[in-house]
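Single chain ahead, written as structure tokens, the form predicted on its own.
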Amino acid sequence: MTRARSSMTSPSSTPEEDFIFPTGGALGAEVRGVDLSLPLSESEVATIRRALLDHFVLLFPGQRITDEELVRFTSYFGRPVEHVRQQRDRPVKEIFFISNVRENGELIGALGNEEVSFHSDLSYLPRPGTLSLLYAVEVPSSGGDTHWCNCSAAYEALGAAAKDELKGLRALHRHYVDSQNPLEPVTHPVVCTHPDSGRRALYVGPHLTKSIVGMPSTDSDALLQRLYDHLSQPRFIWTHSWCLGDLIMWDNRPTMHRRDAFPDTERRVMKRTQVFNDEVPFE
């Protein structure tokens, strides 16, 4: 049976008006009327790309898609690549599993069931992740919510003196598992400029940012904590409680995200894809 998809445009209104519904929070929008198991038209992709640039995080609820369809959708926005972290053999290499489920005593995915603090994906690499997509296959009855932070709005809310203080500063980013890190230390500007929008955003997070380059440790720790406290204000955060079939894509450059813990007695299975661009973060 073929599943129908409603058109994303109508004669009297724009796609943004009809199909992109902002969350009403600090960032994020829901995209309705799109079946991602079917190929998208150029106009649909353009609408989604524009919405992502405007809202940073997009939710596509109620999807039923295969691994190949998830990779196809990802490919509209760049080249899907295999995750840098090793994972057990799987038919579609571009899919990375986030899960606490064990099979034959072995975890089928990464991150388990514990809380994961705020971060921007793969910031410990010279060319970090640009876009990430996460598709909910199994979700627990409670916990596991994901929180996204609007790091661009947080930067814009800083006073002039605070912005001046951050000019030219770079931060060291490292994965907590040392073997995941490149041989050479990786640093990025504390404030980065989005290559498409020109908007600036804070680019530090407690999960992967270790220190401010060239600053005494006590001063570095104090500055980073001040930035984390600023970023974690509710006015910059949008939280999503996952449902089966939810697919969320987000831009890592103006955002960071964290996950709540959930009971290890319950299964959570998420499928992740990612896109890298060639540029390195710049101020």
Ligand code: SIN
Given for the second form:
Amino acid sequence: MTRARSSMTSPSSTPEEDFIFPTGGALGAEVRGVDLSLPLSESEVATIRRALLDHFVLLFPGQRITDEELVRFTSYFGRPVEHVRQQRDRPVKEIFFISNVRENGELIGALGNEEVSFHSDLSYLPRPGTLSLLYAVEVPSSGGDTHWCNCSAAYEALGAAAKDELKGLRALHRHYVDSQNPLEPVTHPVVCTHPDSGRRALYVGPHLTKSIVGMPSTDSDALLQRLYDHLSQPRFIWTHSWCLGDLIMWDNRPTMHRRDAFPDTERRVMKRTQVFNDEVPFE
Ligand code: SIN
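Here we have the form predicted on its own; I need the corresponding form predicted in complex with the ligand.
Starting with the chain above, the whole complex follows.
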């Protein structure tokens, strides 16, 4: 890992292309030469924000950071908050563990080793989280890849008739664990507009979206399945196989993600932070 960050400090003299490397896939870019254990300058943060707006998912490989440094990096982009889901006591509350590891018979984190289907984080809340960050602390030798879908490109690829059909539609979102849900049902537009870029994106996924509001269930199921089939085409998906020290930050508004299962005989420990900007998704 390089600690030299001179290429990041003066965007006017060193173009973004010098350190932001698009994946060449459906979305995503790798940010090289940034050491997140050090504080970032305003211009560095502005460059990363711009890159996130352009690429939706950013990979910072080879990081070695403490919990406090992960929270500090997260805070450049909004308010890092304690995750809404309860987790065992831990020194830094804003860190949420995603893991299959057990200590004293209890899982230390969420999601175990199973596959998790496509979703945008916390869409079952009226004000879902905007950005998520995941830092790889232990990775299995196989499996556990994460796949991101470019839901903006998927929306833009729809024909005019399909876009018209979705106008004004809302979908019900619900967590599969009942107690995680707010008392009132949560609905969001099927097509949401990104507040910073103005780009529209499909905002439905099989993990957390339950139905289209006001539609008979067979029609609702058929429409959602049609959208999921469209979204899951390889041309909209980018997959990452995790290495130790990878940190990935993504914007949940124009993307959704899913994770592959991995052998429960191996350990996977990821530290997650979440940014909330109190935004209500809008069409
Ligand atoms: C998630 O679905 O939010 C977790 C992704 C992962 O474990 O890679």
